[in-house]
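Have a look below at one chain only, the form predicted alone, in structure tokens format.
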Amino acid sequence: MWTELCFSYLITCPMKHVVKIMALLVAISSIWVGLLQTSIIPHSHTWLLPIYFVVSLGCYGLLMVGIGLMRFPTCPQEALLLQQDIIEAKEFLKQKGIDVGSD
């Protein structure tokens, strides 16, 4: 029973998500090609679309990522936490005589 539920997660999400983006880069696909069919902008521009958009996406994902690193949480309850496992680890290494260094 839990492997069907895994099973059917992983075909039911990714695939949605799957479709979206097929469904974007048709829509943008379309546009693109509706542009070069029609003179509307001129094809020397036309053919520098796709480049420019790729060129977009990185700069957006260059964007979300540096957003993201800025708005990264720090978690004072995770640090000592943290630490107090550090302590709790190295005590356990003195008891089997195992020199862990000074503090």
Contents of the next structure:
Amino acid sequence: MWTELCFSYLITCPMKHVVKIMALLVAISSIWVGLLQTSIIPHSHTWLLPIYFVVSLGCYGLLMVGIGLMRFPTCPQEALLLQQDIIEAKEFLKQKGIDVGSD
Amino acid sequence: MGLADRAVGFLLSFISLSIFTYYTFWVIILPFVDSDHFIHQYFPPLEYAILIPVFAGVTLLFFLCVFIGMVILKSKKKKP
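Please give the corresponding structure for the form predicted together with its partner chain, as opposed to the form predicted alone shown earlier.
Whole complex next, starting from this chain.
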């Protein structure tokens, strides 16, 4: 559902989405550069922050994929009906002489 | 089939959560802990916190390029 909303948003106004992402990136990098300049945290740790964000983004993507897999709804009756439809269609096309590929 | 999917999904989310907590602990919490705490022996030194993600990213990119190359070669062989 979230991905559908994302796609519909992307199709209607792609520019706004890109501008949003760019603004977020600029904000994060400005915070990082500010941290570097004022040196609240020692320097070695400030250099670790971008890599930490990339790793956490990858982890978040993996988590979303895992959760989506867990909540994926299956419809066994529809699957059976679909199989029957496929067999009917193959029979029909074979009669008409069209090659339906390997079984 | 649904059960296998659910198991794979659960495994994936568990792996991602554990990697996230371990990495967060390593990079953010551990620098603020005293050097002679016992917990430090469970975590490698901090340079590895940069090397391992970079190495994994480069390996991923490498496999991606190899895969794309193989697909292109296969399609070129079929239609000469």
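Positions refer to the first chain, counted from 1. Rigid core here is just the name for the largest C-alpha set that superposes within 1.5 Å across the two forms. No experiment lies behind these values; they were computed from the predicted model shown.
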- Task: Answer yes if the Cα of residue 70 shifts by 2 angstroms or more between the two forms on a rigid-core superposition, and no otherwise.
- Result: no
